[in-house]
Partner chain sequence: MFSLLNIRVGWFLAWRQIRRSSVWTTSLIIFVMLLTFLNLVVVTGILVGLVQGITDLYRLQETGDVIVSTLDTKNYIEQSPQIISFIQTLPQVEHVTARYIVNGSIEANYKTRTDPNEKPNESGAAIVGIDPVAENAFSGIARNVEEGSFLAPGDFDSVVVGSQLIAKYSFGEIPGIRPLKNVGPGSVVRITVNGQTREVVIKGILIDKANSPLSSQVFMSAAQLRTLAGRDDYSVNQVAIRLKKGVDEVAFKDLLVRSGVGRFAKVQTFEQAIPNGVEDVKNTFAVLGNAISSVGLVVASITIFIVIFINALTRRKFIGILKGIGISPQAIEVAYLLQSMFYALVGSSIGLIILFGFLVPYISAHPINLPISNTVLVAPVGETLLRVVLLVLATLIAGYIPARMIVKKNTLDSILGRN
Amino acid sequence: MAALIETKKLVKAYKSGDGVSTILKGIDFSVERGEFVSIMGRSGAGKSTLMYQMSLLDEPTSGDISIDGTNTRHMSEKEKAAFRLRKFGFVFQDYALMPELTATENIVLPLLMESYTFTQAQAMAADALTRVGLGHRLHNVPSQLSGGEQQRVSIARAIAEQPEILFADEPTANLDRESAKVVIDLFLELHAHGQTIIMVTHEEEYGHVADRIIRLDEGSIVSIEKGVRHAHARKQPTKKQSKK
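Atomic structure of the above chain by itself (the form predicted together with the partner chain):
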């Protein structure tokens, strides 16, 4: 079975001064449908950069990214945006919610863009917020929510339409331990229901809950490990593929 997302000789370089600094030095790896992968490494290793390439937020210098068998190299920005809208969910480090929109409205907005009716979108938003445990916070604006709650709203936004891949860049970095734990548990629960997740983190504790841990250093993959959960035989999600 083809991988859900696959990178081949992925290179990202920036012009810096008179030279070129290569941040990603030919990354080859793939993520299967239903897999939970964490990308770890030191600060500056290129974790975020890798995630931006894979999630089509950025344009690689060379190399290929295939999603569901489709090579994305020659896609226009418009096509990529459509991909991001329909197939991806994003969770950023700093929540990134529109300050003027309530929790529900923040989720409704991208759903409207996908041509759902307002009523449908509202129902989906309420459902997603309930799933992240915020059923009682539907109509609060971000400033009325704690950091942990805001992050859960942003997770709800990401998963409202059951994306093929959920991308998360340091989703716990701004949170206290308790809220971070809630977020990680949410990810595990989503994963248990078959959600593919690619999460960047530098916190060992959270990185290890994934199925696989990709370690980056200076723009190259230095190791791929199995996550700790696979030592304790936890319930395996039905759709999950664990080939390695």
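Show the form predicted on its own, please, the one above being the form predicted together with the partner chain.
No partners, no molecules, just the chain.
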């Protein structure tokens, strides 16, 4: 069976003064459907850069990225944007919530922009918030939520459309230990139900909960390690709700 994500000879370089700085140096690896992968390494190793290439948020200098059998090399920016909306969910360390909107509204707004009806969007937002343990916080604005709760709202927003792949870039970096554990436990629960997760982290204790750990150093993969295999049986993710 083909990998869900596969990179081949992936290179990312930037102009730096009079020279060129190469951040990724020919990355070859794949992610299977339903797998939880941590990308780890010291600061500047290329972790977030790799995630941005795989999630089509940035353009590689050379090499190929195939997602669910589709080579993305010749996609237009419009096609990539549609692909991201259809297949990906994103969680970042800064939460990216609109401060004047409630938890529900922060999820409803992007759904409305994707042509869901208001009734559909509200139901999807309530369901996602309940899944992350915030069914009692539907009408709270971010300033009324703790950092951990705000991150859970951002996770609810990312999973509201039941994406095929959840990308998380340092999702616990701004959280205290207790809140970080809640977020990681939530990822494990989502993974146990079939969610494919790719997480960038510099925190060893959280990176090790994944199925595999991809370690980068100076833009190259230096090791691929097994993480902690949890005992939950995986289920196939459900299909997205249809639009009307």
